[in-house]
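Given as structure tokens, the chain that follows is alone and in the form predicted alone.
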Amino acid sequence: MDVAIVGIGIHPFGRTPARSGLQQGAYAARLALQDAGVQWKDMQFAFGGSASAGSADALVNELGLTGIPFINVANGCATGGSSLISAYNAIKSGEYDIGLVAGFDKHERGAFNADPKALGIGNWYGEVGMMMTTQFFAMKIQKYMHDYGISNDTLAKVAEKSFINGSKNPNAWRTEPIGVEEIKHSMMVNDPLTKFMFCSPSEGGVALILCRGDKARQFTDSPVYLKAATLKSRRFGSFEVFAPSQALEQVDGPTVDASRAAFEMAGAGPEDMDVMQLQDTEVGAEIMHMAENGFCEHGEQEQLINAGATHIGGSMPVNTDGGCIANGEPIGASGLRQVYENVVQLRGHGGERQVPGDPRLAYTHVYGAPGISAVTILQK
């Protein structure tokens, strides 16, 4: 049985002092219901997540007390992807015909402040500074740049592309382009990553309406089908966020495993994807994830980026809405934002950021601590 996305809604990302995170999630949910031409009372189930703005199931207080089973999901930056996969499986099982997925958040300013003990690590891990994810990502991309010859200019070009795309997205937080030189010479956070090479914790909400594929055209003339939805966690030997050690023999991370499983499920390959949204907590993540998701070989990224391949009009458009770099990262909503963007692209509604050539297959990838990856493949 196919599963289709028949409604989408988004609350603009960034900072919205006048609305709580919960209200931003409800705003997105109402738009998604309207887009599908249904009402909240028609929903048979819901999944959702929020890291800093309360329990997602509190959305029923905003939308209506209908007795609906609403399950909270928490899986780091992969929360949105995990919520979507949970809903996908609920419909795929035959238990439900239609339901809602929602994610929202409202984070404080500044870097995320995780607790080592909550992740099964001793206090020493925080005392040496490794709980600061900015430091971990800087270390990881430093090694990658050394191993594969990636330059600082390439890091800056990834951010520049993200800000260009964000300037074409009315729902983005950062809507002004920023040039390579300004990005390179902005405040150093953790070498080699400067201020404009990182995303920031932010606010926003996204909601999707999913239903059985054979009922999709009851709700929309432009259904988008989930051809694959996979989730993998880390294996021994992969070096991930909040890993307390690095094995002598390394293995591929969860992104590689989730990607391979998704391509197999969809019966497609990386070369078939027309548009892709890849986790870009910082610019190094986007670069590494290009290869880990199978879109190029390790070390080929610099040539592809210099050639403009990852731009909207390029051969492999990446993060067409500006990604996390331009949108920020409200944890509960971030993975669903990727799916929202791909539905927009497959419907042909991207406006200035629309990928040319009538895209038919779209790919999303999220990565979360302490080593979880979720991938979807959408087809119109």
Second form
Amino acid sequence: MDVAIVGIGIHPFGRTPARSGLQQGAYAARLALQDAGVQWKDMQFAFGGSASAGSADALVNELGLTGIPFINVANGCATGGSSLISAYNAIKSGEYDIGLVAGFDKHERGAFNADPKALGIGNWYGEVGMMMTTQFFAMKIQKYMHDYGISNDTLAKVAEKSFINGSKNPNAWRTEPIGVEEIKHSMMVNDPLTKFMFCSPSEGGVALILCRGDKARQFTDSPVYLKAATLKSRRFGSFEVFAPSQALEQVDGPTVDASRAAFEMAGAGPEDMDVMQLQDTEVGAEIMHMAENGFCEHGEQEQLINAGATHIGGSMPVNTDGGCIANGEPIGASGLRQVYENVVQLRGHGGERQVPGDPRLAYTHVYGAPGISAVTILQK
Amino acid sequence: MSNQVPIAEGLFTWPADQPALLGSRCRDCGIANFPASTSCMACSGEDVAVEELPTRGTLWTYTVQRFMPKTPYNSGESAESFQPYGVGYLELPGGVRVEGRLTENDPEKLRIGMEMDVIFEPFRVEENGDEVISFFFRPVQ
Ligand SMILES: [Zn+2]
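Now that we've seen the form predicted alone, could you pull up the form predicted together with its partner chain?
Below is the entire complex, every chain and molecule, led by the chain shown above.
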């Protein structure tokens, strides 16, 4: 059975002191319901996630107590992707016709601080200062630049594009373009990555209404179908965040695995995708994820980025809404923001940031600690 | 002479004349892990034995931590006294790649593939005067 997305809603990302994370989630949920022309009481189930803004199922306090099963999802940066895949499977199983997926968050300023014990790692790992996602991303791109000849300029160009796209997105946090030189010479955070090359924890909310594909036209004239939704965790030998050690022999990471599975499920290939949202916790992640998701060969990125291929008018537009770099990362909502953006693009509602050429297929990818990836492929 | 205590039990031999990191190796598939664990992440086997890891390896990748992490970071430093520190993975021949702090924090003096020794030195001093010992990777001089 096909699964369709028939309603989308978003609360602007960034900082909204006047609203709690939960209220931002409810705001997005009401917009999504409105978009699909349905009521909260029509929802048969809900999946949701929030890392720092309370339990997602507290949304019922805002939206109404209707007795539906509401399941909280917690899967790090891949929380949104995990909620979506849960809802996808719930409908695909035939058990439900229509339901809601929601994600919201509200984080404190500054880098996330993770608890080693929660991940089964000794406290010493945090005490000596290694419980830092930013270090992992820096070390991964450092090695990648060494192996594949990627330059510092290319790192800066990725962020430059994110800020350009963010300036065309009314829901983005960072809406001012920032030039390559300023990005390169901003404060060094974790070599080789500077401040403007990283995303920051932020706030925001996203909600989606999913329904059976055969009922989609009851709710919308422009249904978008979920042709694939996959989630993989790391296998032994992949290089992942929060790893006190790693194997000498490396294998492909969960992104490669989730991507391959998604293309197989959708019966399509990377060359068929018209627009893609790739996890860009920092610029290095976007570069490496281009290849890990099959959109280019390792090392080809420098040339592609220099040629403008990843810009909105390019041959492979990446992170058209500004990605995490321009939107920040409210963990619970971040993966769903990508799906929201792809629905906007497939509907042709992107405005200034619309990908030209009537896009038909769109791709999302999230990556989260301690080594999970979720991928979706949408088709109109 | 102050009392020296390891930052965690079982992480490395201490006290010892020639201290070494302690890993575990699976008797079924031969894969090593650090820190020592009671089962094997590669094959899920439980027949594992603790062994001392080599004390010299090559730097596989690295970065420099430029800002002071929040808790659980506990180095005894203050925001004012914080010094950036290097972090990297050291590839230990026949063993694993282990993540650790580097004694060098100047990226100009670090490069992938350089040889480094595993050393054991005081990391912080507790209120009672105990020196907490941890492991570091130091460029071979
Ligand atoms: Zn084994």
